[in-house]
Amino acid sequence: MLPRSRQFDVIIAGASFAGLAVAQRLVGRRVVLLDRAPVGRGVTSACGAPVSIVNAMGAEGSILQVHDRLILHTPAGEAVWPLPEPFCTFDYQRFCELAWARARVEFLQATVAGRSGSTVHTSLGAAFSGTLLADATGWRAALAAAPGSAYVNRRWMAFGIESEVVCPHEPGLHFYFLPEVRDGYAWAFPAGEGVRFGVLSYLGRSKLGPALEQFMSRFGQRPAAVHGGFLASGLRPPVVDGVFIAGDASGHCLPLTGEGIRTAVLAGFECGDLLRQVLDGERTRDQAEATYQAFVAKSRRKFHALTWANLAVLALPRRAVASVATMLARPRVLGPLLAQYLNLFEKSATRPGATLPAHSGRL
């Protein structure tokens, strides 16, 4: 059923973490969340996230099970990074409607076919106008990079599959650098009852389901229904022709880890509370973009310093990364490492009472 107004506040394009993110800043306001699936279906994320951001959701029912390590698999042997904050996994399906009820905004089944200027097109047929437009539709950037735009859709594409099935599995997030996936890694996440194994390759392959079925095998398991899609790093530019841009349709997601909620949930609050502030007449549009680009630029040095952790895993023998992620093992290099790496996105000083999950050696 179409809205009555086809007339917005704010129009946001996907409805997964950093939409959702973004809706949840703007409460009280006319707002269209529009996605070509519904609310919680087309999972393709392996779904691990620091419980501080999936509670900052509102989803906490959706955690399935919480971890407070890494452990780091090559073939010379393993490594246990402690964390300095628990991760968890989650129900995706379940983590999103928690989310959307939180966000309380209007939403639309529909695939965007395109935009002139503030108003966006979908396959409905119908057309939406809205005084600010947010893209947070992943990597294909539906909303920024419809026919016109300035927006340049180039930027490191990783690819992974995944499969979930009922197993014991220690407890732990479990990344495995193995021959299966030279240009990548495979990981093991458990999840309640279930553990979701699954590939990556760095260089975008994607044709990886024997390697998935290889890894699997090593547990004496099978796939059952796989999942997947491409991971987009990479920093692009967060605002083009007006449109304000989260989560991996931005970039966002990071090299090395391919971990990508917790970027796009902190981008997504970032810019809701500046398009809130739009709204509400506490800045213009142009100083909203401005402190949005300029909150992003502050992990730019971050995100290259991953791309080249990333291109050195590619170059180093398997050997040798079990060497480097030993040492790294070391406390007084893992603590101030992992500090680092969960500052990305710190908050920048948008509004008072604007709050985001606190950091203090943590996320």
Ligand SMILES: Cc1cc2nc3c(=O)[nH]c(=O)nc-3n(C[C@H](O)[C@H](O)[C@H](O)COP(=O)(O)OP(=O)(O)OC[C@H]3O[C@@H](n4cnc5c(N)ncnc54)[C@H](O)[C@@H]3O)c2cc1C
Contents of the next structure:
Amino acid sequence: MLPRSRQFDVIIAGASFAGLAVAQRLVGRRVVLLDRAPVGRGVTSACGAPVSIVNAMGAEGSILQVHDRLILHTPAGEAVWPLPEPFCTFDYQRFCELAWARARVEFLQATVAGRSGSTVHTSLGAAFSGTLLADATGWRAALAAAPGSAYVNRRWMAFGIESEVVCPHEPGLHFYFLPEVRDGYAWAFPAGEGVRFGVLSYLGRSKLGPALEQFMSRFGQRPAAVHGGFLASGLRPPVVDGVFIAGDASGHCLPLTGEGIRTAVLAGFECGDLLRQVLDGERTRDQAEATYQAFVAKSRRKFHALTWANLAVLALPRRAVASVATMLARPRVLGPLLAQYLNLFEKSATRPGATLPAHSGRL
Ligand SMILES: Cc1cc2nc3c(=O)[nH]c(=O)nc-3n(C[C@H](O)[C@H](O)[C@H](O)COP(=O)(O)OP(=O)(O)OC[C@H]3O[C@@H](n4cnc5c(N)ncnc54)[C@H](O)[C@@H]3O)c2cc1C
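Could you please show the structure of the form predicted in complex with this ligand, as a counterpart to the form predicted on its own just displayed?
Now the full complex is given, and it begins with the chain already shown.
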């Protein structure tokens, strides 16, 4: 059913990680969350993320298994990387339902079809107006890249697919650098009784079915239902034509690792905080745009470093990847490296009134 009023303080397109995080910071405002699918449907991800991020979204009830290490497998051997903070695998649908319950904003199942100024056109035939707009529609960037927009949706995109089957597996988050995905990696993430087996091509190859079959056959398994999609990693301008953009829609998924849940949630929180401050008259819209741009820019060098590391993994022979993984496993090297990696998109402590969030992932 269509809402009585079509005028909102904020319209958020996309009800996944980034969109739900934006919404949680706007409790009590007149907000509508639009998604082409019901909340929690259409999972694409393996759903491995820091426990602190899942907790920060109020979704601890979705956690299936907690992990304290990464295990990197190559044909030459394996390297174990203890994690400085626990990660977990969680149930996507439950995560979204819990996160949405906390956000307490209106949800409407509708596909964003375009935008003119602050008016959003949808598949329902109805248009909605928002004082402020946020795009969290993943790699499609449906709102920011609407026809006529200045946003150019061209960036480096990886592609991944996965399938979950019930079988036993050694705990930890397992990454495999094997011949079946020479331009990427494979993974096995235990999640309670199931294991999520997946393959990813850094080059965005989408015909990955045979590679997934070959990878799973190493464990005596065959793919069941398969899901997946693009991972958008090349940072894009975070605000375009006044639209605030968070998560994959702005290329916030990390190169090399393909980790995009943490960054989507943290960018979503920042974005939501700023939009709320604009509505409350604490900042002008221009100030909010500048602050959000600065928030993203602070991590730009790390994104670049990860991009270079990604290119190195593509260029190096697997044997060399194995040597590097083993060398980096030394505690004195790994500790600072992971600390740098995990404080990406940390909230600025220098902003007036800002406090470091509980989910900051500091070591
Ligand atoms: C196979 C695979 C495995 C992955 N595993 C992990 C992992 O284990 N850990 C990790 O951190 N990251 C992982 N990632 C990356 C991670 O899933 C993404 O970075 C993350 O989902 C981005 O979140 P988001 O909210 O920006 O976008 P998305 O999660 O992509 O959500 C976009 C939302 O927008 C909606 N939408 C799209 N177009 C429209 C439209 N026109 N109108 C209305 N709604 C629309 C979609 O229905 C969806 O709900 C994986 C990705 C893939 C493909």
